[in-house]
Amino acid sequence: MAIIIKNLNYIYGAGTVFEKQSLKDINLTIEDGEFIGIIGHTGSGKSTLIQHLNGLNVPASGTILYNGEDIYRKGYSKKKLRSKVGLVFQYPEYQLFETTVLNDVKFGPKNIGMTDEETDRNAKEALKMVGISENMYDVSPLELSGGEKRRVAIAGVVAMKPEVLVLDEPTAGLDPKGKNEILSLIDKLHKNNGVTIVLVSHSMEDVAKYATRIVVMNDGEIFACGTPCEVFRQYKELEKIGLSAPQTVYLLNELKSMGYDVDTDIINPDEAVKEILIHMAQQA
């Protein structure tokens, strides 16, 4: 169920004075079960890239294969594709429109042709999965808190049983508690349900914590791609394109420059604390 992106190019405003090439010869394979983090400054091509994954954007050239099939082939079912590759936009709660929470989550499954029984079952399973209790099913989505709205919006995509979940800045605008809850939910979907995750984020700490592989976009191109350690080892190069590394990377590299033999590939804050305490004890 890999997604294979081949020589993908995309041009905004082709043939107009606003013409701009937003993606330039993108080649990337997203393997089944991966948790991919996509980072880059504003305008780097992150959102444009992910909007190709379920066929919302049509490239100027190149293609995308899903399960070995060209999604831009004439006759290929985009409806079927979008039931398998779910896309959650930034501020997805703005798309809530039904009279009740349950009806809103049912909309997606019903729209892709699930039976009433499947729709009801999948909607309730998805709401339970995201932590929305039964006593909220008949509540208007507009009465929910920001974090609850975000959960309901994600449930609406999860209820369609996607194999791939693509999220564009899913924690934007949330407070720290809401942000951690949403990221933990996404991580749980990945680990417990085997859903492939593609997460676009501005937070280096978030992608370092959750992603198994990171793709760095810059000016419409892939600037770097690798494990979190491999990518953030290049923190000086990242700074040149307006990005930074998690704070643990800077701290450990600073200690290294001061003569402490610490492991500078550590990214997790808890592991960094243990590493520092070990070397402090050795110096005592």
Ligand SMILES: Nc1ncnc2c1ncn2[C@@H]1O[C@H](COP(=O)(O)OP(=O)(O)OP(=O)(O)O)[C@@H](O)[C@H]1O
Contents of the next structure:
Amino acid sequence: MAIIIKNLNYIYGAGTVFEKQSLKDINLTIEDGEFIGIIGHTGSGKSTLIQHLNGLNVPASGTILYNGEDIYRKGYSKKKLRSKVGLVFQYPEYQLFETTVLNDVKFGPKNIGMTDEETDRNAKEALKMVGISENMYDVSPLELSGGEKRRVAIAGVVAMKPEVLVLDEPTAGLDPKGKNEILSLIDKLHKNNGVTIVLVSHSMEDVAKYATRIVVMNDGEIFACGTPCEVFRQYKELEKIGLSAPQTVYLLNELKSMGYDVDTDIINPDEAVKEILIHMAQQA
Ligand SMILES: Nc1ncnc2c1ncn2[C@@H]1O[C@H](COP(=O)(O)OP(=O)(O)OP(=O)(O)O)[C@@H](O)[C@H]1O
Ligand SMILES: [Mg+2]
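Cool, the form predicted on its own is there; where's the form predicted together with the named molecule?
Then the entire complex follows, led off by the chain already shown.
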């Protein structure tokens, strides 16, 4: 019972001509150890929603409980919350500001009150985890490549040892190799370190591959929520809101409509190949 979002409403520019209700009555429970994928077209409210998870956005109404406690209660420590719920913004590399890579990664742990020893150990461990070697510790973050900067920025949040890691499109703008490295890292944090993951992504394929549960946002509301299978069974409804399921789902449904009795719940391409080969063998 890590995070309970209750009847959350959020309005940008309330009371002005630019007033925009970006979240409408959101209810969602994120259990410990889950890997939640949040998808939805641009402007559907994904970033607005996740920026509530560490108390950054304050809702117009509704609330969030973290381990049973209301994070918007007067006196609730946001600093403590931010040490437990780490948020990686989109293009986090723009927020690198320290003179060296190591100092940048140390900033977060130091700021939440870890000892110098813990800070140093966690920062180095996080850099190792993201694949940044020791000879880069003293380099200025400005001298790194885009992908390296991204990894350093993520290390800065990982070094705080959060229980929940929230990432807003962490692979945006990376090449396939850089993208896979980041996704594998997130998967490792989930599987090996038991970190609860909330990943915002535009890629159905990525979300389908890693998430245990998918939340589909549309116009500030939760349009669908369930396991990848459950969500992609609604592929025709997803299309109506401008989204699509992974290609495998279309392929298997097409085969089914042609009379082949294939399992249309398969999402993983390798499993789909096996399924198709089995049917081909049966036909032969
Ligand atoms: N600072 C802001 N001021 C006013 N309106 C905003 C602001 N930020 C976002 N919005 C509006 O709130 C809605 C939700 O935006 P949000 O950034 O949460 O969407 P998103 O799903 O993250 O989109 P994207 O996929 O493009 O990142 C949009 O209609 C957007 O125009
Ligand atoms: Mg966004």
